[in-house]
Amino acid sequence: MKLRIALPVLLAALALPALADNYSLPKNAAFEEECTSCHIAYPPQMLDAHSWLHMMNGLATHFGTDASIDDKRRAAIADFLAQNSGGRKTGRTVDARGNPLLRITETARFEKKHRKVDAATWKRASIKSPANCGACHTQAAAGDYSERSITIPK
């Protein structure tokens, strides 16, 4: 009897690490079409509200792009992203001078989750930066970053 409890609650407990890193993509049309048109929609968890806030209000120097939008859609979008954003979950959320962090790969959960890559790898034509998410987590789009879904390209 006790083997019976005993293995769903081990088999649960041992498919959390797996779960933890699987973020569910809320649907909202507008992040959809603005956010995807120059790369993937990066689940809102990944930075806290602070960070999205801020980013969405610095469009206009959007990591050395001109990522405009109209402001009541840009304010739709900030609302969605600081509604669904990842909290105390990703760890440290400003950087040593006290500015929010707007970088995903500066995050805690990205540093310690990525510490074993080597430099040369982020550098690979196929990857080209730890931005490119996809590049390696073939299921990013759908939210899942699982180790499962992990294949580094040559």
Given for the second form:
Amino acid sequence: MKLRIALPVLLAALALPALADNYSLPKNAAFEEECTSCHIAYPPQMLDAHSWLHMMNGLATHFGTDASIDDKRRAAIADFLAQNSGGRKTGRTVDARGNPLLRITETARFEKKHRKVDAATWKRASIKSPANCGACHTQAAAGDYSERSITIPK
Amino acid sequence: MRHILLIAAAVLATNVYAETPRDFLTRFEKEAGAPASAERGARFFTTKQGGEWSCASCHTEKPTQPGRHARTDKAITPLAPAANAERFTDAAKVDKWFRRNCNDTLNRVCSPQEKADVMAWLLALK
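Now that the form predicted alone has been shown, please provide the structure of the form predicted together with the partner chain.
Then the entire complex follows, led off by the chain already shown.
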């Protein structure tokens, strides 16, 4: 009787390390509402706290769009991002002049993981931009970037 | 107990002030001090005003249909209330997006008249 309960728990625990490479999204209502209306939820783990802070201080000119929000929300989301940010895992997160990188797609880790994707592929009409993670990572909106859910569109 | 009463009062207040799309037309017309024109709204919405985008670049020229973000390609649900019951029901949201999207398309805020005209056109779409 006890075993029947313990077994699924044990299996779930064993499965955890396998999921660790997937950037599951910590629940946060403000982040979901404010940061997923124009694009998918980029995983907080993919930039470091310094980069997030810079981004959150410049939302009125956010990659060519106005993404400004009220100060209370902004502070809450900045805290959430800092708390869930990636550390060393993200690789190089400053540019040559030492300024924090604001794009995940410019981090060393991103470049390393996508070495095999050639320049012409990024420009396809079906992809448009490396920032369009969901074009190839079909489960990106859920934070799943594992190889088994990648399909590169024609 | 007092807290519960306060929460109950807050919930009631939110319900009382929940807006309908028509409320926005009324409000913008009042701010503009002139009646709206759906025809002007259609022209404003579908033509570029000096910037890279028009409203239609993301919301399409027929906003009863779903759109796509011109830069990121993300799907956007229809903007016209007839096709999407969630639209124009929350003043904070409506004000926020008018501010952002007008800035992106015009490099300035929209005037009350422009907002009233767009509202009148969106409400006329079936």
